Amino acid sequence: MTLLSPAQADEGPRNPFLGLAAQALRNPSVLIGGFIVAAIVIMAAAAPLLGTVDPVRINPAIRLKPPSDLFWFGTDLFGRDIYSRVVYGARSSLMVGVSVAACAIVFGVAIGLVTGYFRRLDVVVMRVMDGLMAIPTFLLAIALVSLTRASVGTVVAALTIPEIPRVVRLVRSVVLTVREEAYVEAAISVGTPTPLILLRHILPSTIAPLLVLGTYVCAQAILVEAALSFLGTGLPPEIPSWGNMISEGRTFFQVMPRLVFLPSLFLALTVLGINLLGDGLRDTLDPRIAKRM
């Protein structure tokens, strides 16, 4: 019989999802990129409590106001309030970036589990995804907007097209290397369906890089969404959404700069606190690079 000593048997079980917790929170990365990501999400969930105005409502009376009590930000060039409208596009720019990221991570990981496992379907499912990496973002996104109504929908769909090849080559690389492991081999020794193989024994191998790629998926979700309504070609104008808002007030930037820097400060923050998040994730993930901090 083992004895523990005091110091030990005060400390009880450890729990490894605590500890990685932990681990988690003394990077500086996660700290700031979370404090970020969470006041952006408060603010875009209390987006009905924050905004003062309704932020669609056209008013030409009181078009270009500088800042008031009223309008803290200001009005646009169609008598809009500019400060709802910016807690507003949080809104929107967070229901694509995390719609993108959640679709793309869904099919990626049922298709890239499948890709692995059975080589036969390797070679004929990478060259399609590789033929679907070949295409810019942009000109896919142009395309299907142009094909179809702009819609949220449309948007969503035409980003995650191309997000799906990377998501499957992760899951596949993350497969590969799991399937050679004994108890991997040892489950199909014994019969295990592989259905269940693939959901209980290789599945959560892929969930802390998942993570990771997550959150670069959805800060160039956002990006891209913002230059496609900038271009004309993203949400449909009457959303309020940051790229439509540079893209409205580009014309009297000169003059009212606070119209594009605003919105764009917003974004900016936005793109800067998921990076940071996946940063410190993944040093808090990647066992490598955890060793060596």
Given for the second form:
Amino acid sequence: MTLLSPAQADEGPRNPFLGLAAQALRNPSVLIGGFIVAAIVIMAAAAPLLGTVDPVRINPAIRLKPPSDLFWFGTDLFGRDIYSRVVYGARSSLMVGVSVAACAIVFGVAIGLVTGYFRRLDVVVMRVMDGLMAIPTFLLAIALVSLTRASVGTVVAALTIPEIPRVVRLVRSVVLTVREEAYVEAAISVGTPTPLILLRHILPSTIAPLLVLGTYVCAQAILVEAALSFLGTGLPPEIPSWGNMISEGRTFFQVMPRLVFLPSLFLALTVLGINLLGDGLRDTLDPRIAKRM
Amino acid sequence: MLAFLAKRMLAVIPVMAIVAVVVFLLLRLSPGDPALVIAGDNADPEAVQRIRVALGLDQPLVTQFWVWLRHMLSGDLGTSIFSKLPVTDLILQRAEPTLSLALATMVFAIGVAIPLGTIAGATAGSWLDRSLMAVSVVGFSLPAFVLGYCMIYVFALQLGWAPVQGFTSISKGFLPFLHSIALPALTLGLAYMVLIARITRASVLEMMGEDFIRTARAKGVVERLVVTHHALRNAAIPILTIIGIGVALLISGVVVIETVFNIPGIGRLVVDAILKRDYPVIQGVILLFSAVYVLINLAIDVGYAFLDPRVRY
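Right, the form predicted alone is done, so what does the form predicted together with its partner chain look like?
Okay, now the whole complex, with that chain kicking things off.
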């Protein structure tokens, strides 16, 4: 047995999160995915600075123009600048993706923590979740969207509801394992109030798997929003979103495939980036996470 | 075995009951009074009230639910607000294209995914394995409609190998039918294929490390048979499970792909119904698709018991 040298002892415990972050950055999926996501986020944030014009300004005189110095990607069938619409479209997609992931996690964690901990609630809530999961996600989303007039809020709500059961199941599975741990039993035995046990002792264990699931939910939400908009039931048509652009470009696809392919390229790239990031995080944070999902 | 089957089948009832409640509430929560929609804009209040009573809309919600459920269980899915035709008839009229597309997709996806996933799992780390994993990330990120347009562009517009859009019924000959269904099935099948191949790879890979594989090799079984008879067969359960779960992917995909390829199927029916807010049709299709999804997964659960004696507990 070797004793710690004074230098080693002085180092003290390293921040575990910093260690994980350093490890994650060595993963090629995290690097490539993170790079793509960062580029799209910067593009969305800096949209007005990137040589764009008003993405919704209609000018029938310059309909369906080919790419030129003035219109880098050409113009669409209403004479709007495609380049500007693609750049601004990143804002719609990211906003929908991030909002859906955040809402699904907030509601899913609340329901999952409580049902996982209180056995009596568990049976009822999980039956409801099973029922919701039996309706294919996309169908439930279009049914919910069809209930109200198209707006950003209803699209986010319609995409969030089908994702909540997945978050609940994940959180519940973590709670069921963690609640048997000795430190939770210890907390119970010293009389820690239940809400405190849930928040302080159980919630932290869900962070890593939720981070991974959150990226998948975000990617899925961006895909479903685009598909809804493509079918004409998603975001209102005046909002520049990639799905709306593909939907409008569809009629001219045979003569001008660019109208469909340009927004498609950015859509696929964004989703690819987020998925790569999620896969990489899953592999570095904890290989066991995959089994829970 | 019988007890196992009974338990599995009974478990489906609460799930379908929840689905029914959700779908029923969906229709009742929809804005607008159905009686008003049916009566038309210029109807006098008395006529609207008559229709309301005739439809049972004046009854309490719970009573309405039981009446509605009885109709659904007897196969009566209601009447379309716009075409005034029974929803069941509308669905049956459009069943052929959707069923053909779904079956062709499953045959393609499963037929490619299992051999590919097995080889990748048995030769983990090889170029085939690495390219499969790379393709799978891309396959998950490419929206079905984007892939559909790429397919149309390359195979229909540039190469002229396939018709751009439309569907040819099988009654007009098998080859024209196959010709019209090939591109949509390939498009719809890619994500499904990738999903199954990934799970097949992972399960076969896990089996390859088991003791019984070493035993089989030690007694001199040819490697090909070690993989197919020993590894793949024991990996069957996760593969079957993902085939069942992936059906949700197919159902969602059908809705979009039928629009891309202009196929007059059930997916197109529901999209048109949503654009026109024809709630009985939306409700009927969701109920049908959910039931199909649950029943396929039930069939797969039951299938385990036949495939793997360990399941019959």
